[in-house]
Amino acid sequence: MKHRWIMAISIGLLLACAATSLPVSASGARKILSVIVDTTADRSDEAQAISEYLRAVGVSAEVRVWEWSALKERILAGERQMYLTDWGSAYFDPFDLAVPKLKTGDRGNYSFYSNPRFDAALDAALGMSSAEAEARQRVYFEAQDILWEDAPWIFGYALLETEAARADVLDWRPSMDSRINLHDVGLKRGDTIVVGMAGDSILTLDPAAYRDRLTETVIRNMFDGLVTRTPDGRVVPEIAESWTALSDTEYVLKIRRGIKFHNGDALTADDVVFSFDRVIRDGAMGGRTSPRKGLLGTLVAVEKIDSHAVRFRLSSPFSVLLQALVHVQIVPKGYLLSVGDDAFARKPVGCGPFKFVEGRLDDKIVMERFGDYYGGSPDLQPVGPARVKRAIFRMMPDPTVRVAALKTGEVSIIQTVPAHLAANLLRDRNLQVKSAEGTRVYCVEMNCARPPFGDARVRKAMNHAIDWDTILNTIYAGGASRLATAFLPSGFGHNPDLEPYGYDPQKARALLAEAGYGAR
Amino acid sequence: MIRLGRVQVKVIERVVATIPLALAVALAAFVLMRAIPGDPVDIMMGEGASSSEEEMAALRTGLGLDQPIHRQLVVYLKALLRGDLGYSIVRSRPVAQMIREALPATIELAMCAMLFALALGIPVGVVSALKHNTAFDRVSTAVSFIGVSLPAFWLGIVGILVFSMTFGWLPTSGRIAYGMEPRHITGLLTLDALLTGDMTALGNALRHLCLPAAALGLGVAAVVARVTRSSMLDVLGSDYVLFARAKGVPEPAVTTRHALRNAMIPTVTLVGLQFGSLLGGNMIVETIFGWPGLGRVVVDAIFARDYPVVQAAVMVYALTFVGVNLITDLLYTVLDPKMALE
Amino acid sequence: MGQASLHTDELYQGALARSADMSGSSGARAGFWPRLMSHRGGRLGLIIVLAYVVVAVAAPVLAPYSPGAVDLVRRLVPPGLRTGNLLGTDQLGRDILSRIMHGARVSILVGLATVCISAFVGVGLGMVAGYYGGVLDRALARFTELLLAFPYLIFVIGAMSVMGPGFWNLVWALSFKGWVEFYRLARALVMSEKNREYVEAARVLGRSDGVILTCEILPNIVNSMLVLGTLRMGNMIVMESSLSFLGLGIPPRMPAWGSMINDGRRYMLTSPWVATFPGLALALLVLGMNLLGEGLRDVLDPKMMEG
């Protein structure tokens, strides 16, 4: 056959390409530390920069990009070495950050870190009542020192939550818990405000059936909680008028009078008891259990005292109860029981500033101002009905498209502006760009249960090898702040005096040599 | 007794034959999803505060995920035979309802992309063939190959930046503006608008469709143009066209009546096959344009390991694909009655 | 036989089996080269493809920088002669020209490897199915229907999650469906070849089926396979970019055009060159591949020769 040569060349080329493009394994007399840095696609750039820094100190590093759930399964099986991960905290407290991430055997402890002294400190702090703030803070400071010394992660950073709006949006500011509170926002012209959401879809309109922030951002414009948070993270009363701690495990909350649901029903203690019962009791949502149960810690019962007062009972002291209450929205008992759980999720009724009009979870959710709104938290100005007549949340998963839609005026506010576009938007006089401190910790976790990262010297070397300041100033355009450990500056108990590991490749090499690893 | 024609019998046979195919696809989806590492309950719980093992176990029991795989399969297949597609794990609502909402958007986008592809591809292909080896032919050849090789997501973003952001001609994303929706009849907004005579809704829906349909359809347009061109060349060189010319039939009539009709046969076949890739490939375009279709639902569901949603959606895709192919095969017999519908 | 598949086969039989008709003799006839070189499209395609191959092979010599050299300070430098980066730099400060050159070898490798695997599996199965027919043929027909009806991206996402990321895993995932076309074409061709005189003659001479398939029939259908392979290679390279979009592409240290286009997608508003140049590189190669494929088809099938 005369085309045999074509096939021969094809095969030859195939082999040549294969031979030259596969990494050649380094050979040398000394032991080389060789790691695979695992990441998801969104942090692939950062992972490549990190592996470049690791190569600079003589580590042979390669990046692998994974789909998160598949990677996580392998991380939990102990098969991976080093992985870029992140974890969001909603309580402004180590309760939902350091505890799940670093306590021995806890749910988010992907680094298999285990230090009894650290565990004891966390337990001690959580068991204290919220009155003992100073003692709790001392214990957390101690915990941070332990963490810093053990260096179970390559400690990373917190990204600023950057949002942008048209210039004619009044009194808008992003909040730390990524809530978009449209109640307080006004418009110079027009009466409809459209928000471009950074996601594919919200999960539900039932405030007891989800566990993600995107859904919460939308839902909290239709539902209010007993308490709420100011944009800078302080807990203030909302539906509740006041609270008193009877003991470490018993609280009494007075409920404001004159609050109406969107269907006209008055809000009473019965609705509050029902709403909490629905979250903490197994099978309370038409046979299913609410995924939000774990968010309420040791809460075991909510009891009615009279029509406008309830008692919260805990099985053991739970210092972040008030932070937790922010995340439970009150639903109307009578309406929900009469229509059932499924119908409620299709046509939700709350007591928030906006009432539901129509919507599809993966397209847009349309709400209208609720005329009989009680006004919201007195600590969050303005008090009264919402200022805009209509609010629409649109799902816009692609960041470039969100930015384009904001520039054309199709939407008024967008979530999550990519760092490199923030500067571009700032130059546009029709737009405003604002940031809030983030509540998500980004880091590189290492498998501390296995060599080579079982050795604290190697882990410290990794911390010294990476020039985070350059990474954050370039890839994230300065929109991020370094973290010394796994505690957020916005959260309770953060020690501002603890310095992050400095970029020091010499020291990194020395530590690696000490641990028995040589350079290439 | 009703006497069925040959075509009707064949259609019924084909429809019946899709049942085992649908079951096989459902089974494949079931196996694939169970093989993928990841735990839907764990993913649903997200992050934040700790959740006890008992809590997670209770959720798993409630969803039937603690059962052995073969038991789950039996439960699933039984429900399927009853026509019950199940309940979404993550979004806690019936899967059938989710698909009913999302499928029309996906079909509408795929059909418009196909129309775009045919409207662009066939004329280009025909003219290329008639003027073959001229500058037009060469340029259209080059452009259509470039069209095939540009990823739809890149085309989509460029389209948005140019036509929406710079010129402001078209909306960036979404399916229709709020308050414009026509009365719900079929779920295909353009069709509903036509049926109700709501011209503002039609205009608005079409404006939203332009960019995604073009981004999705450009690659197919290129393929259509190539196939039309080559089959047209084939037909133009065939005996009966020569014969028609010899008989003195005027050239335009030769082209349209004799040549084009026959040249369309491979194009129609192609449409059926390409429709599958449009349906399957649209999840990327849907993500870019925030198009509320099935593709995004499925990708989300895969990443969230929402088994029932993926299984049902895969089946819907498969059935749509088979259905479209059946329709194109029927078209085929219209174009060329000699062809038997096998 | 069934469903949608039949008409594809007819299409193939109609348009491509003719090439098999002729290839038996055209293979022996001289003048393949002159004819390819006198075919405008084919010549241009060959030149383009050869140029890419040269760049791919000589990338380490030709590329001005190392494709992986991260320099965060010099990120997103616009294209220009003065900056030293002719096509600019990407979001990690890597030289785009160098990455495109090195990317040629990765992307060509992806295309070549997937097409080789697809062709090997597809031709093998297709020949056996076409030659023997029967149960195996029917089973394969059902299986390929299933593959075609199953949404491909869903399958690939699933497969990549099961296997984990990696270059060869990606190649396998891409090949999984790619073989169907080869299978169908090979099957259709074998079905028309197997009743011809030369096969009959071989049978009379007592040759075994294996020998008949590999030594008699295969050489007569290999031309058509070659054409299909050339036409498919570009598709596979484009496909890789779709997977990158979903976060499942080639490991990032290997520069591949698909991943580069996807990386640049996020910077289209501010630094459009990051995605555009790899896109152009890809488009030109696909153009070359297809021109070459069509050229080969025309040359190997005199009936379709155009002046």
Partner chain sequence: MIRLGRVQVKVIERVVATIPLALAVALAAFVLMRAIPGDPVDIMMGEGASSSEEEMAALRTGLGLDQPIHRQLVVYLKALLRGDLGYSIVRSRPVAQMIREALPATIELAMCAMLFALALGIPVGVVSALKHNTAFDRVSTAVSFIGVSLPAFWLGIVGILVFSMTFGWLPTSGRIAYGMEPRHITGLLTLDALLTGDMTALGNALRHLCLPAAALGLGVAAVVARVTRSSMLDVLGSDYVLFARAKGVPEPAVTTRHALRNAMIPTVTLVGLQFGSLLGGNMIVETIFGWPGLGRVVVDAIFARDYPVVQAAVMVYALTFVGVNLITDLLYTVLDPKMALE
Contents of the next structure:
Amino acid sequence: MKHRWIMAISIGLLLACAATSLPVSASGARKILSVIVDTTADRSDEAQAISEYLRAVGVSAEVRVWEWSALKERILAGERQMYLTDWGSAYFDPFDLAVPKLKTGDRGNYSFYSNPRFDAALDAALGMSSAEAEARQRVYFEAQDILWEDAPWIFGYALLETEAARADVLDWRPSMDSRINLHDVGLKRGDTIVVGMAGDSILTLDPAAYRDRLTETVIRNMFDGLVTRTPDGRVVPEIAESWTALSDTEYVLKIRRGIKFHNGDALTADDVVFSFDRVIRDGAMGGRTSPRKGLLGTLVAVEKIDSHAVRFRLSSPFSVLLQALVHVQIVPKGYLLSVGDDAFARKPVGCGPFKFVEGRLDDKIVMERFGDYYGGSPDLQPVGPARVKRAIFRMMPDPTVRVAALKTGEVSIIQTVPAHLAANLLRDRNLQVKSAEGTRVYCVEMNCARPPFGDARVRKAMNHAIDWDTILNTIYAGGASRLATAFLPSGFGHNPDLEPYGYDPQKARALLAEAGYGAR
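If the one shown is the form predicted together with the partner chain, what is the structure of the form predicted alone?
We keep it simple here and write out only the one chain, dropping partners and molecules.
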């Protein structure tokens, strides 16, 4: 196991802090605050560290390890108090992080937090046009101030996206959104790249049927969208040649000519309209609704203008429309209608740099270079067919297995290298290790809808009780950065001047006492 937490952070010091008497609350009551810190196995060391810090300020804290699906079920039922969770944003904007995680009643709001002022700030920001960037940033700053003052979570950190590759892999670097784009990657020797994936399975090969980053990496090597993102998150044209905003709610996109699907069909506006309709319209996937629908915000219709131009209509301004377009890949209308949704997912056809050969979702996916590829985004060099003949994505959920396979040359690139393993790889001259700023928030959520965490004083005390800097340096070897709220530095509107809660056990004990809780 990686470094057990019963070590460098002095237990003697923790016990000394825990023994410090707490002030008596105004009512004279001296209740003992008891909590269970719920976690999954991969973050159990962190949960143990957090519980030690809570005990040090007089809280009776225990850790319980769960399988995630079982824990999530109990969280959503409102039965759990405090839980370590994380959330990856598909946008470089709060639209896919602060909104689902903290807006009242939204789909990812496991803390049951509700603040009308915060909701109003998010609504105001998202209702602005892309031209109102300065005003939108001011509103996001206001939203962060509200979050900081309310402390609905124990605000945590963002991890670096650290990956590794063999030294003979050329022009490879991690992306902030975790995608591995093999079109641009070459090899000094050989013609096949094998990627060790950080999971035991992907969900599907249908680009409209998932919300999962591992699945996205595989799919986006076979399918292209109207636009794509550079490794640092900038949106650039791909299938689209250009776009024009006719108003805040109407856009026209021109489609590049000469693009072919893997089956030889020419890509036209009909395929674009059909691909977006599958995502926007309820029940459009053989009676199922696409799980990607929520990524498209206020987009309500895509209409054909001519064979190579389409019109996008919004119900209201949506400042991150171009980012939204990244999340829909174009499929061949004729082929999909002829074989049906299920058969299409088994034998997918896209227009990306690689075409599907064979594979199983829980084993490996094999692709080969598409010789008639139109070249991809002109903003991402090199333009043209993929540089290698074959790409294989292998499921390898155990990081130690991935690392061993990389060292022996069994795989070319591996995802998600833990910090304690990365240090060893850096010393191997046959390997290269690179990192990118991550787009996932790690935190401890508290059930804000019931005692004791319905009281903001208790929530603030929890934030002041934990020495995150020591935890991150000890467990994650410094490969993480503190967060002041749920807003990521990589996203639009982040306030770099808002400081994270400081480690202050004395203040934590005082806030607990004010809320009526005493020492154990």
